[in-house]
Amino acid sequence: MKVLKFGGTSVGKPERMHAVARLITQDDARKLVVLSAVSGTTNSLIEIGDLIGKGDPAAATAAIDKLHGSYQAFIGGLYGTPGGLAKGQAVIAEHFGFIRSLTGKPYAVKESKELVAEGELISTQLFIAYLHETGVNAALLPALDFMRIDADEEPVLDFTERELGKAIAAQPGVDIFITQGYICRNPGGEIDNLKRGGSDYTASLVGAAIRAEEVQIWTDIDGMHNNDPRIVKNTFPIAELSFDEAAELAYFGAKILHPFSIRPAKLYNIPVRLLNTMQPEARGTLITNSTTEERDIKAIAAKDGITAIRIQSSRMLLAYGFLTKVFEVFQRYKTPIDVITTSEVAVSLTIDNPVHLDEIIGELKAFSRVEVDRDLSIICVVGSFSLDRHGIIARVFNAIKDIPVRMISFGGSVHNISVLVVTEKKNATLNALNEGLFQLAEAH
């Protein structure tokens, strides 16, 4: 069985979702289905939940309208007989009674995530209806039943492969499930949501959870690129990544896939697929435990929003037990470290989370000096580094020598080479990269 996630803006239009439904019929294979909310919904909701907080219900009832009235004109689009239509008109009704019915109660975190919930419920609700319609065998398998998180927040995949296999071996004779991405319930059954990765990791997790053949994550690009599609031109897809690839290019900024939503496949070994709803026909990029791509230099990606700390201390730096102080302040305040290089008389490392920034800064203060540097951003380069063979440091910084770096990283991973440079100079420096890497490459 492949699992396939279509994400919001691959079933945001009533055209679309009869393209998904297209392509997860075109062959008689089983199939588990992953959808997200329809595009512009989970911020709809987000925004309703905040105008309920607020305590301004007139306001939020006009939100409210405002996102019915889109659905109304979706469903008027997807459905063909006046059945299919009845059956969305219920759908309808019915979700939107729950979100008109939480303005006139006390509004907290509880309720927040049942109202963000709402989106992959109204989704799939109605798009299994249209299934149906069109005389697809599909069930629908509630993500609630069997998609839950511990006290940390983190999946109970013995849970979901148990649950899961056991409502899918109960209906034998279907040939299509559809489940939510995304949501989930927490220790106290109460429903909550995986944030990290959303429904990406929904169908890592059931893919691993049923060891499926193949996870196919199906969004409006044709596959990952080797740099940003927005800022540089000629990039092109990338036909092979390993795992440890795919997530070092998700962390540093590559915005298709999140780099926590592979991990469950990675772990069964389970390919990852990432194709284009827009373009089927597109190879995409395949991601496994290893790869026959044998250019050696992959992709560029770049992360924004970087504070850099320099941290000295002539009295203690060379001191047993410096840096494990350093780390302590940083671990109190549960902010990562993103990049982190060392000298005789400095540490210099980067965080891409300032909210705790001042406090962390008064603690530093109390045993060293501390200089920070906002506005920074890191580029990331990534491929096959282990021996360096073909000179790669040298092209890389070749590319960019007429670009100021701020800090360098290379060796904490065979796959990567960080360097971070101040947010005015990023697209300089993906372009500059993208011309010394890969077009001049392609040149010779």
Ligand code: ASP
Second form
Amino acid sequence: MKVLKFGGTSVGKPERMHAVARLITQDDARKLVVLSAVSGTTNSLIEIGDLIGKGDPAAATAAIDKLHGSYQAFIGGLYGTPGGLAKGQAVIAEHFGFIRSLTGKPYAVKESKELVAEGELISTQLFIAYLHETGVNAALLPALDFMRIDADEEPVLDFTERELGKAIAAQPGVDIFITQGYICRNPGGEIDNLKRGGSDYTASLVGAAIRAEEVQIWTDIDGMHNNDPRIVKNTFPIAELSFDEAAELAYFGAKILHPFSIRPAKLYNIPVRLLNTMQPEARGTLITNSTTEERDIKAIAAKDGITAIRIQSSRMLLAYGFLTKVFEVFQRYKTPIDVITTSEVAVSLTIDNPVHLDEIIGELKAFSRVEVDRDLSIICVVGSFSLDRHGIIARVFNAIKDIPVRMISFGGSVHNISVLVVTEKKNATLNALNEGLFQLAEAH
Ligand code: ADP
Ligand code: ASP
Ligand code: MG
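Given the form predicted on its own above, produce the structure of the same protein in the form predicted in complex with this ligand.
Every chain and every other molecule in the complex is listed next, the one we just looked at coming first.
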């Protein structure tokens, strides 16, 4: 069985949903289809939630009216029969009834999670109604029945394995299953989610749970490009990546994949293919446990919102146990460290989650001097570098010789060279690396 995930733009217009229906019905193979919310919907729901949370029900209602109106127009283009349209009307009436009800009651985290889940609940119900209208034998499997996170917000894969396995086995006559990306339940049984862009993660998790033959991520671009196409001209798709290379790119900011979405697929060695809904015949990117590509440097990605913390031991030398004390502080606040460099008396490290920054600094100051820099970006050059091969570092640093670098990291993984720059210099860095590392002749 294959898993096919379609992102927001792939279901963003009635014609796009029609195209997805054609794509999933062109062969008889059994498949599990994961859908995101219609593009723009999650952002709108978050805005509506912010207005409700601020205690501005009038503005929230105006924003709800606008979104509701856009769905009225959407279903007008989606269905071709009065029966289909009536079903679409009923779906929208029910969900917007719920959304509106949130403006009149106490609003906290639980309600905000219920609100943002509406995007995927609506898109999947509208889509299955369209499939049924056109006579396709498909079934909706509610993700809230089998997607779960634990108290550390980690997905519980064996739960998904068991529950999704049962749900599929219960419908032997069905070849096309539809489910929601992004949404799940937390240990308290409340509705929760896998964070922005989480539908990719759902696809990989359900792929791992059912030991899928392949996970396909269908989006609006023809695969993973060698650089961020929103910032750099002349980027090109990469035909093949290893799981490790793709995981580094996703983690370090390539928006096409959720940061953790490669891990579950890698665990069970399930190939992941990135494909373009607008151009289904394009080759895209194939991610497997090995690649045949010769190129050493494959791609560049950037992650914003980075804070660097420089911690200097108050003793003259870096005594035994200093690093342990430093790491324990970050562990206590469940704050992951991304990049780290050390010298004899100091350590610099970066975090992308500053929620507990003040407490962390407070604790570090008890035994060290601390300096903090904000608004930084990690630029990550990804590929397969053998550590004894020379020249790679020189090529990277030659390309960015005019850019001030705050931190450098290489040697932790053979797949990653990271440099830290102020975010103002991010675009210049990405462009300089593109010119210096990839010959323009390769662009097509
Ligand atoms: P979806 O809604 O299908 O999940 P996303 O917007 O999350 O789509 O991801 C696709 C977008 O990722 C592309 O349109 C592109 O602008 C952006 N992107 C950023 N970096 C890369 C990259 N290295 N390769 C391809 N796309 C990238
Ligand atoms: N709809 C969610 C978001 O916009 C999840 C996703 O699209 O992957 O973040
Ligand atoms: Mg996405």
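Take the two forms, superpose them, and find the largest set of C-alpha atoms that agree within 1.5 Å; that set is the rigid core. Predicted model only: the values in this text are computed from it and were never measured. Positions refer to the first chain, counted from 1.
Relative to the superposed rigid core, Ala301 undergoes a CA displacement of at least 2 Å between these two forms. When the rigid core is held fixed, the Cα atom of Phe327 travels 2 angstroms or more between these two forms. If you fit the rigid core between these two forms, you'll see the Cα of Pro336 move by 2 angstroms or more.
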